[in-house]
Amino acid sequence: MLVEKNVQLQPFNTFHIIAKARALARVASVDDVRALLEHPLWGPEPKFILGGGSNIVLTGDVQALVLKVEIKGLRLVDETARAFIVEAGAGENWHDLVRWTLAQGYPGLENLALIPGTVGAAPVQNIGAYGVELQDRFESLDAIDLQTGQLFTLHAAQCGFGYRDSVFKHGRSAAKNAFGLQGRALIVRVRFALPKDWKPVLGYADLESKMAECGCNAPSARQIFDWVCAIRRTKLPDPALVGNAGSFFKNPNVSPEQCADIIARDPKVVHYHLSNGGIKLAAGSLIDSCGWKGKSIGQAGVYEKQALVLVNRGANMNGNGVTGGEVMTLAKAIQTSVYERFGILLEPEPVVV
């Protein structure tokens, strides 16, 4: 298994931060991973697992061992009276997966069309977009204990699925009797349950437009993907020429009282109303309302077509660009104008390493 030494990571995260990794490791299979951990140096060195590095803000260098993962495969496993059970390896691309189980004939992932990143990361962030959820149409996963080497299985009741969080994102803590798998389990392969009786989610005011606009009130599956696809380029900066992370912060969630607070103070904020009668709040049209869009400290700006998105003004691959600092002191400047302004304390996306 080759160790590679000093690894510049600036191509392998999605914003284009300079920081260094102290020794990387590509793992493609289950047998790479188990080999590493049962190597006399690496096996007892801390682990940093990295897919696709598009929900991740380095602030510095990793010292620990980083496990760049691309363990790849793309097939059909079951087939049940209600749907296409379909596997993908956790180092395949997220978008290529999507495009994949539309060309074989089975929908259900279209509404997460060209959402950066890796198979892998989608359970961790419970990735999400225009009216689906990862956990909607997620069957289970094999993931690896990086302590003891052993495959084990998660449905998704043992995911702990929440907005943008899961099981992977939270350590073990005896005070709360809490059970998470941050930094102590690889995932390995995702499957998903993927509808027969398949049905468009539609709920969203841009794939409404975009149905007024073709007359269509019936679209396919194919065609809801070409329109997520279009929004998406309109809305958000291309990570191979804009360095970002996507959308930074969470929208979050408030109680009709509180929405109308804030629709007194500013009637232009976008909200939603959900299901359980709480109202859902965009948290680029809080962070808009409070002058950011365009603005930029040092080589950290906010994207001037959609202000829940930070860019890297500066990005290059020999060197120059961002730093991890000015990304965040960034994001804490926008989260203190935006608890100032409505009462609201923003919550980020990405990890931050």
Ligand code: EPU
The other form holds:
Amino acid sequence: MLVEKNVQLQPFNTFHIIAKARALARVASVDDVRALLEHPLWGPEPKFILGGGSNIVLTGDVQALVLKVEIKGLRLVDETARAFIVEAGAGENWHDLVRWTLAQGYPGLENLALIPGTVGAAPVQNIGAYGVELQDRFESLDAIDLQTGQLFTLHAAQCGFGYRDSVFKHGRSAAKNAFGLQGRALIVRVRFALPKDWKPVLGYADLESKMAECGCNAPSARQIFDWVCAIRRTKLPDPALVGNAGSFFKNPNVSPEQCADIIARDPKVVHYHLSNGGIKLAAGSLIDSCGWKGKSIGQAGVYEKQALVLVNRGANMNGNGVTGGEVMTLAKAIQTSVYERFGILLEPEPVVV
Ligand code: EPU
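I have the form predicted alone already, so could you send the form predicted in complex with the named molecule?
Every component of the complex follows; first up is the chain already shown.
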């Protein structure tokens, strides 16, 4: 397997940030990964796992050996009384998987249509949209331990899924007694349980208005897929045209008292009541309320149609464009102004490298 030296990473991250990898290897199988781990030169080097590059901010050149995961394969591996079990290689494109499952007659992933990135990256941040999270459809995954070369399987309870969070986003911390796998587990395959008694997941305002528009109250999975694609296309920039990493901050949860204080400052702040009595704030509306929509710092900007998305305003894909430093400067300026106005510290969603 070829290890390329001094590789420009701009085409491999959806923000199209300019940064180089000292060395990059494309891994298409478990054997490829093991060959690298056993290699006298590359084996002992630190490694950085790269999927679709859709949830990272590169703040400089990557010194670690970049493992670009290109493990393919889509297949039905099992069928239980309740579900179809579908397995996908970590290097498959996420949206292609969603399309393929629908074409095969296995609905369940339609609310997650058009999310950029690869299958292997999906569990890392427990991707979610329009009322469905990856963990709702997850069965298990296989991963290689980059320290020992051993292949192991994890089920949902072992993945520590949370809101845009999992065990793969955290390092080990003896102090916090945390079992983290960040940088250690290379996900090779993911299995999904797609329910045979499928029911549409509706209830999100954007989907409800699509239903009202077409006057149908029992949509098919294909219909929901089409709606989600249409909604995302109107709200979110296409990374092929405008570099971005999706939502840049998580939606914060607050107490009813904090929420009352925030609403007193701006009654337009969008918020949702949760079943546990807490309240979720739309981070996009907090940022919007601070006047950031459409603003820029250097070549990093806030998307005009959705303040939660930061974008690359530099010329894309020709060696020009935003740096990770500019993106983080903008992100910190937004955090400061939201904190000063509302007392809420927004937490970034992408992994900052
Ligand atoms: N809003 C504003 N101004 C803005 C942006 C949003 O007022 O600039 C308001 C909207 O009008 C809406 C509310 O805030 O009432 C929520 O906006 P939206 O429905 O667009 O969803 P979101 O909370 O901004 C989350 C996820 C998205 C996911 C959508 C749909 C997070 C951090 N983001 O966005 O996920 O697609 O819901 O489920 O949870 C991603 O993670 O990369 C991502 C795109």
